[in-house]
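Just the one chain here, laid out as structure tokens, in the form predicted on its own.
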Amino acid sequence: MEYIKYRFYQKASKCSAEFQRLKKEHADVVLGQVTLGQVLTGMKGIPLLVTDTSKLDPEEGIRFKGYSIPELQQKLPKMNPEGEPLPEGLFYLMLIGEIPSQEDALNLSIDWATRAHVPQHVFDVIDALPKTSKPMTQFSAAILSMATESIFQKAYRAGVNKKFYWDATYEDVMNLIARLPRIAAYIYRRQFHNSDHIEPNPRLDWAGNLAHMMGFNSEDIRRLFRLYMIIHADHEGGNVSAHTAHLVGSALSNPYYAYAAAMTGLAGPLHGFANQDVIFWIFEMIEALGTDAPTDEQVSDYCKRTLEEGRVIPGYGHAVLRKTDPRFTAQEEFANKYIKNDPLVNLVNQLYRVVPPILGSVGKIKNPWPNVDAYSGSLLYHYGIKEYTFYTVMFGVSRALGVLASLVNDRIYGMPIERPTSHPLSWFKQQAEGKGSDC
């Protein structure tokens, strides 16, 4: 057994038991109590799923195995002192539990390249499909097409003991991952490059690769790739990218097939789509004003007129975080070291300063703060990816981190079929007045 899977099945295979234990000796022990709102309004902070890849602090943000994001900046290695994190150890940190030594973040960075083969025919799916696909149907029928790959389905069908299906989906969750960067960048060179498309160099780390075969080789990009991997990876497992894949997963349906439905989630305007929508919505504004160097004023009035209108300022306000989202914050602070006077990204800032006033004067607004998506755009702008319709496969890519290490756990963990009990409306209304319905 190779190092990094044997120290992820040393820590995790002491957590199972503590798992089953638990199971077994305290399943009467009430953790709280659920409230018709909250069933009736997507089941908000009811307490039913064990991730242990990272939790979401409404007033402090994403940890990542207890770690801030300002944390994972200072003690995650980098490829050199100045640069940003290696996404390589924050997958180690969310598998293992432990902070990776330099040698471990590049062990698992060539891991990665050595099973980052793609299979001839899934980039004969996507060429399958019209070039005017959206890129996330390109993505989640590229990732669907590789379950022919699937080591889990055929150790399932082989008969495997179950106390094993944690290894399988391990091997699984590596070469997905490992291959996801190649086909991301065959997506975006495909559809946005006449598919002229560029080689991995196995010798560069994982996302510094996956900028290579899109075709941007500066170091300041490779280190906004390594950033944006690291803030998208992980937000605790209620988002509809990370529950989907638990859920898919908890069906014994193998990897392929659990990431797949977990991308389709992010493809909605309600998650990874938000990131496109800033961007698309920026632009209209700069259209209506007629500058892309607008005053306050103008901003503020664009603002109130889109909320008057019925929609909603994309990138501000979060389900969950009651203050500025740290990855909106970690963006801003490498703009400001390695960007200047970008009209974007200059425009980006003045809305942070003028919008959490509008929407805390709405009143209903629990969080006037900007999210992750409130920025991202406009980076990959300025360095020349301005596709921005291909922005939530990056997000994707990124995703695979967080989502696919808590699927290894689900499997080592013996995390059982995910079956909540169901009611008709007529049956809440019942509990609630004392009285049914017609509906």
The other form holds:
Amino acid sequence: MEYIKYRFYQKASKCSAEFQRLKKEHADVVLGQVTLGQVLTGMKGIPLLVTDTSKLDPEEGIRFKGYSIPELQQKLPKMNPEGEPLPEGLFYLMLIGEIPSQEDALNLSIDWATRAHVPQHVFDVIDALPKTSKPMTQFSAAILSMATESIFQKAYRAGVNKKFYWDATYEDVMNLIARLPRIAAYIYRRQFHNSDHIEPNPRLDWAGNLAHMMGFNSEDIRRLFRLYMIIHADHEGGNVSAHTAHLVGSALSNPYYAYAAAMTGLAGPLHGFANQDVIFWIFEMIEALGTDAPTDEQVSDYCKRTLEEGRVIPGYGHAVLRKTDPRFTAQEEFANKYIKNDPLVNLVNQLYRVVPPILGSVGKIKNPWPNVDAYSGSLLYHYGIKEYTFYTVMFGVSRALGVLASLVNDRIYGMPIERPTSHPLSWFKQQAEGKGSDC
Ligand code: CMX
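What would the structure be for the form predicted together with carboxymethyldethia coenzyme *A, given that what you showed me was the form predicted on its own?
First the chain shown before, then all remaining chains and molecules of the complex.
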């Protein structure tokens, strides 16, 4: 067994035994109450999922295996001391629970480079779609079409013992992650560069290769891509993309199916699509105001108009967070360090000043602060990736790291099929008011 897989097995099989023991010995422990309010507002705050890769605190933000983003920036291996950490190191951390050495991270990079070959039919599937299909449609279709390669599916069909499901899942997960940069870059070059494709460079790291195949080779862009891939990788288990991968995977659907399903969830405007919506909305504002350097008052009026039209202000608010997202702050710090006087970045900073008090004054919005999507597009745009309909694909490539690490865990824990209970609305009315109704 190769080294990373062996290390994972060693660590995770202990946790798997704990999972099984808790299930057997403490099934009756009560974890809390579920209120009707929670059911009617998207099941927020109900402790229902086991996810070990990261944990989200409403006030502090995300921690990956206990490490905050600034701590990861300090501790994870880098290509050069001035740069951002390698996403390979974060994947290792999420999978194995330890900060990897430089050698561990580079070995993982090499492992992914050797697994990165994408079968021709995946490109054919992309090419068969009209160029008017959204990049996320092309991305999800490409992933689904790659299920032909699923080792898990073949092992299951061959009757493998369930205690080895994790092994075939691990292989699928590593192959899938390794191939994502090539697929994403292929969609980007097809859509926006006349199908002038660029071959991978196996000597580059995973994020550096994505930048390279998209046509960007400066060290500045590699640094941004590594940061981007780190901060979008995981956000505990209840967000739409992570939960979808877990749910679909719980039916023993192969990792390609589970991750493709997650990507169709990420493509929704309340989730990952918000990263393109932010830029779209800012350009709408620039056009409506006739300037890319509006006053705070003009911006404030425009925000109020958006709310009056019954729309959301994209990039603001969160289902769990109640403070500025540390993923926003990491990008703000990056911009302060490396970008001087960019009109779009300036506008993003101005919105950070203007939007929260407006959202706060609405009353019902639980979190008036910016999330990760408020900043990310402006950075990509600054470095020349101006095709913002592609941005959610980049989010998706990164999100694979967390949701697929979790999927391997799900399989080694032997997690059962997920099946919560539903009732008609009248049942809930009965519980609340003592009588049901016909709607
Ligand atoms: N602009 C306007 N209204 C907003 C808002 C915003 N940015 N954020 C929340 N609200 C509204 C909600 O639509 C909801 O309205 P209704 O009661 O009329 O349905 C009300 O405020 C209460 O919502 P909430 O409990 O504060 O937030 P939710 O958990 O329901 O939703 C989120 C969270 C992120 C979907 C929401 O804040 C939103 O729509 N934000 C804009 C889209 C966005 O940035 N999404 C990206 C999130 C991060 C990610 O997944 O990538």
